[in-house]
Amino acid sequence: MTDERFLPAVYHQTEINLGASSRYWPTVWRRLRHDPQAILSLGLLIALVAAVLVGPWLWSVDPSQQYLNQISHPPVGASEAVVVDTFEPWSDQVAHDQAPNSATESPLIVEAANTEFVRLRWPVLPNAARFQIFRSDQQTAETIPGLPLATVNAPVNGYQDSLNLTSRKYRYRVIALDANEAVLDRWEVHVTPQLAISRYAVTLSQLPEQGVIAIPAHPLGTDHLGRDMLARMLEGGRTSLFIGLVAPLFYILFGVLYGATSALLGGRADAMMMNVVDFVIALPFLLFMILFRVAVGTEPGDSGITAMLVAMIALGWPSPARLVRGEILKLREMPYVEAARLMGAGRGYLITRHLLPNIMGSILVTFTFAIPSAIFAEAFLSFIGLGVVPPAPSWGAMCNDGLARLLTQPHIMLFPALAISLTVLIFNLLGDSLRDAMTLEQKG
């Protein structure tokens, strides 16, 4: 090991002026500080990592359960439902003479009204052949009839629907026709369901004696498998930036380490290991990443981490590798690395003590822009099927799953995306201030 009270006053003075001095790292923070950029990225980071963190623990609802009552629905709060039998024997021919009790009620009568389902009856006509029913929501203009649920043949004078209801005002119309399909009367209700649940998809412990059961909150709604979008999104988000960090932070490790010892050793060596990173990148990362899952072989239940940290890790060091070994061929030539090898120091002291610390800045930064690239190419593995295996949740898992409702349920999909959006661009301004921050020309 180098004594370096022997080293000549030029080395100390040199590696000084190269930010390795105590001075540097306060300079640094004290420009973060005064960044209003790195203060808002900061700080949506330490959110979004406490979110991830400790969000399970507040919001306790298992990311796997299914609410078969609440498949896709969109935020809603907590609530009550009543629980009915779908099954339950219902005519639809019955004959119904009752008069309206005032001129203007319809003599359309609703007999039963819930998210289950909509069970209509109307007037007994002597010349009628069949009923058209049709359905509309508020916003619907009042010159068309709506929705074409079905059309029935007398005698029936009764219409049971069960299609996608949801607690909001529908519009039912009944137009009566005869065997020329002349008009011979058209009745109008406005009918809003009770929430209701269907007793089948109800256990026997939560089967309440009253008929009605508790529905829980879901703030960002469910997925079209009716699990808990708000849980799947917090459990999501630590498979992603369990990814997003791991993998750069062990790619770049072994990218540093191979990049300065390929500088160090120079000559053919370094042209040999240079020739293996231009070998590594020429390598197409999703063929690779494909041939590597087939290659170890992802059974059933396998979250598919692994496989997608290994290629990662396998495909993502040489970039790093040759920042590094850039860098090092500039510094070694330095005279206080010079003089340190003239005072006996090794290749190893030499990396860690003195070319590594003048080099940390840009490895900082890069690992700072690292994070959303492996971020985002896991989402992208994801959403085409080729990361994390369901039922294991991840953003970019959840937006495969929410784009065939993109226009149906778009929140299957939004909220996801919103997330991976949200998270690259907070560890890109981070980025940004962190190498503005380390810009030793910038004035403080």
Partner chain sequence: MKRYIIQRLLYAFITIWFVATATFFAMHWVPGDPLSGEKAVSPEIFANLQAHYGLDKPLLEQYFIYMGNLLRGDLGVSFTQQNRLVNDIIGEHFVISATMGIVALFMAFFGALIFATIATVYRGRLPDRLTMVAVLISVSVPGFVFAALAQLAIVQINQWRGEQWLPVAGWGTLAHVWAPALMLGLGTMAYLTRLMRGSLIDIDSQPYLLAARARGLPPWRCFVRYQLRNALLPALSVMGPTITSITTGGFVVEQVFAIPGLGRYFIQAVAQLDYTVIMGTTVFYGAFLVLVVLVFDLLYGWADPRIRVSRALA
Contents of the next structure:
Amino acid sequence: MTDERFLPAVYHQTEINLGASSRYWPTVWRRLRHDPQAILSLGLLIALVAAVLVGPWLWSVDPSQQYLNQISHPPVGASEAVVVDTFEPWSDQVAHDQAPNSATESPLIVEAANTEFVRLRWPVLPNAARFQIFRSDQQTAETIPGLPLATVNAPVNGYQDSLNLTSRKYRYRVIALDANEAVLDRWEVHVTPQLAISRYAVTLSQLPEQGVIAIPAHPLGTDHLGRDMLARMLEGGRTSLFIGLVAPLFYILFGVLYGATSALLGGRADAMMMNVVDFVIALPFLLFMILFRVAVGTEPGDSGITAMLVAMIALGWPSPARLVRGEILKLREMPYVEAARLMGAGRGYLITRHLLPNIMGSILVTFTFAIPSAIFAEAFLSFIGLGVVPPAPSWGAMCNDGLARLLTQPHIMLFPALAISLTVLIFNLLGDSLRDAMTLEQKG
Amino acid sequence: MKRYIIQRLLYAFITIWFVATATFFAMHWVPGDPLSGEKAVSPEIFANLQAHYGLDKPLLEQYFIYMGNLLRGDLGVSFTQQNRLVNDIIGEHFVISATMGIVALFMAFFGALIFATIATVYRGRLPDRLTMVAVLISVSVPGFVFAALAQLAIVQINQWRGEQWLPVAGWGTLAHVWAPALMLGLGTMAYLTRLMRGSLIDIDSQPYLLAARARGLPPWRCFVRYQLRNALLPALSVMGPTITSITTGGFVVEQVFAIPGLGRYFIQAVAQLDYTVIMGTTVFYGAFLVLVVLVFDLLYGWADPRIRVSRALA
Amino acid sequence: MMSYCGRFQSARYLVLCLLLSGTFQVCAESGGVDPQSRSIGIALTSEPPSLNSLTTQDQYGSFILGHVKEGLMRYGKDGELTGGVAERWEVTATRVTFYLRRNARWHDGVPVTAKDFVTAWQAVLNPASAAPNAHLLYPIRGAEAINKGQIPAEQLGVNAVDDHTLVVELEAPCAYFLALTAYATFLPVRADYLERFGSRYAAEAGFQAYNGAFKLDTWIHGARLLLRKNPTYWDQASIQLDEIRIDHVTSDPLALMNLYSDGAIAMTDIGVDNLDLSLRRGLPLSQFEVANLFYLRFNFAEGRWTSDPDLREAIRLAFNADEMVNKVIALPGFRPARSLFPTYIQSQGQSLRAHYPPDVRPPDLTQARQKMQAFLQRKGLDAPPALHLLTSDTPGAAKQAEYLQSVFQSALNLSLKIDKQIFKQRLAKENQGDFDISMTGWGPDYDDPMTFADLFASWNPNNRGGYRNPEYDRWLEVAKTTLDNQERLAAFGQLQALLQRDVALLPLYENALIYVKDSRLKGVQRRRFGADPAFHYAWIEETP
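For comparison with the form predicted alone, please write out the form predicted in complex with the partner chain.
Next comes the full complex, this chain leading.
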């Protein structure tokens, strides 16, 4: 066994914390530069921020435009939609004069098939009392007839389906029943509706009055209102990162000021101020975050970000305050600070020259680890319906929207969940590296 | 020691008072009325309702009445769960949250112990790396994503096996506890794994361990006797906050797994502005937190000789 | 070192004991459908806030109460209004006489008497009980005055002539009084239970008496309710289920569907987000057109932009109900709403829609923009003002609000500021009139157009938009007091036309339910009034 710990001792050069040494920050930076984890996470962080800031210019699809003919669509390329008449009730009781072309063809006739409406016509059956219409697609289990669209009473012999059609292969089934619920006949037909847009929607969006409208690609698919996921991810990223950065920034800033004041005042004032910190820490965190979020509330048209920030800041500041107070009390006892004071250094000098630079490290690390918590807090509030107010997107809110459709339209939740996880991961890794780089007692 | 405990208890009492006061005013700051309903009632009936629940009194008077009742341990009657005592509501539903929390804590603790041990034994090799990646993933993915995935997985497994392996949701039997408890404890497990791995590795280079090895103690006995025992100490030191975060953090899991715990009740109560339930829950949890932290501080002080000594000297 | 170790172990032992001494409520969960014990398991989406028939006003309470108690009238096998505790009845203009069944009994064997109804109705009207639905009793002579504390409760125009005869005097003729007596507020109450339990009456399973097809056996709040067949029920021979177990209380649609897929519950509703998943899993879907009305409420208060008829007309013309129903709601069975009165509504068995069809006008963006222009010019505005759209915090409501916002932005350059609020805050804002437009809905209390019509009466506290029209009130009074059904239908037709002329509301849609049900469970009724779903006449078939 050759364990290095059992070898004769060699002289290790150790660095001594010299306080606000001019070599401190360059050393930290040098270490970070040589840490692949730090470089990787910093690179990813820069890429992420750049994507969120510059992305909306590069990807110019409007995040609030609703493509109602492509609802909850998985990633899809650019396409064209034909313009069709606006949905209107269809005269569904017409004599069936069109005989099927051959014996193999279904007696169920498709008279129109686009994503605005599919029109079905079936033969007149003398004994039929009712017809049940079902629709299924390739995902539907074989054991059931499909989605029950409607039941119509004879003599109606047609049906117009407009229910959330997208451009994929459907199978329609019509079951004819007599007055005693006995099945007289079943027909089925396969239809792939053409991507279409109604005249109402064309006029509504003031699109050019032409026969075909270009629909942009959706590289990440669309959400439950047919909005482009990529555009919403970029927009939502701004919200999530904004909350993730601003909330910790403010509460740490306040905590630092509070803790530093407390430490510098000392005595009874310090004791009193620390009592307040203890009280606030004793508040059950999640319960009060909900309570404060609701108490601050939102105004009409408000995104709800302010209320979340207030709740997080009101509850977040005590830990950094405690940390900073502890650090300062420790530093005050340091020989070099003592020496500086004996040499006649003023309070301002001590704070700016010795105390502040020395606590910067732990503040920075705290800040880095606070960001993931803030991003999670946003996601949590969104999950219980107290997050951002629509139409403002955020990753947390988008995750929550997609949660219920996880198995059938995974893209709606997957992408925002990935974004949250990746961001949190980046900050966790970065925090680790920073902490390692700043802990100078470790072996160089 | 006795004086210390009394001092801490007094302090806990003031803290609970603070929690109650903060809740009371935060809650009354929320616009709205617990007695209004989807169907409007005539002003006369509404006035009757307000008088019935004492909401017609000035806010400060309501505050003192509430505090008086609180001192007697009476948390009042729920506004929306008509005729139900808040003491009963908390009694019934906290038991559920706590049961899930304790199981979660055990899973987290022993899971972490196992993973940290594996990671230390195979330090730097594949099992260690995998554990650390798993730890990173568990702390980076939002809890509700895991919870929803777990539930869907149970449905798939049940269908695939053709029998009920685990119930999908709900509460009532032991089998209902495992999945939600695991999801609840996952974050803590990751955190503890990391912490324990760190201390196990630290201890690895301690002289007494080297001495033990040098004495020729078998490696596994070294591990159990010196490393493991000391690795548990830092874990114990974070147990107080961990217990509180697990017992109050059940909102998401309770929602996804349809568990009638106190967290779910609290969210409902906030939406319904059920003043007494909101107050009761926060005060109860506040008291619980303070006491748990107190107990673990004492326990830790008792368990760690260094602290015992330093306190004795102080 | 040893002592430390020992202490640590004892601490661990303590926690372990705590765990094992555990707190599990042991219950045998026997799944959704169990033919042996003739029992079914279902889930509720919320714990019933109250099972006190005097004050309850929500669907969960009325679901349970509809199974465990029975009023004078009830809804029968085909959803028709039929006799419950009342065996027969005589109706004259201002007097209704009910003859009670001699074999109607409470679960402890005590006969249900006319006095139990008098007790209940007087208690509802007692100002001290502050019953939110007390106004439903106002057709009874003296009821309103009692409720306002002007006269003592004994002067209520209800008289128990003997144990089995109940005479009700009405203030004025009331065509829908029989339908009213099927509602939960009119259920009988035992005076001895009311006295014994006081303010805790009906708070637990044993704290009230039951005279329905089932009785509440166990109630573990938030977790579990157990209904058992009531052997003393007068028609117990028709009841074929022995047990209804409610083992799950959750509003999460995915959890509900998972519970169904897993065989833990016998039926559940399916939300739009889970439609595809349920099709993929091969769940047999059914639909039921509840046809509750969902609409936009406008604020008519002085100074609100929405009090301007041109603006409301512009909004109406730009809106495409078909698109909303098909693309945004995207569930089969929903219909675009055309009027305050849902499609199915009938007065004394005659369809209102067949006699007085509403005026259906397709969306017209050009006209809508002209109306908007007219509005802007008259008000001297350059651009449309931003309006506040008040909505609840359910995911469905948020989605609809976003759709409306997008439509009116594009159509009229009108920006809607979404004001999403939690339940009580939304109510507070509605009651204070702090909104321009609010998304709201209404389900019927009883089987009559009146339950919708009086929503826009100037005196109704539910008229939170403050629509005031003397002509409307006048026609409403006609519909309220006439006993001639043709005149009544015509009055409702007038009311419908007035609302359309004034654009007093923007009807959005009539809802429906998509649900799955175990194929072995037969005879479950879906209802628009009373308990829904109703398991009174359900049975289990061993072979599906």
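This is a predicted model, so every value here is computed, not measured. Numbering follows the first chain given and starts at 1. Basically, rigid core = biggest C-alpha set you can superpose within 1.5 Å across the two forms.
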| property | result |
| --- | --- |
| C-alpha of residue 120 moved at least 2 Å between these two forms on rigid core | yes |
| C-alpha of residue 322 moved at least 2 Å between these two forms on rigid core | no |
| Large Cα move at residue 227 between these two forms, threshold 2 Å, rigid core | no |
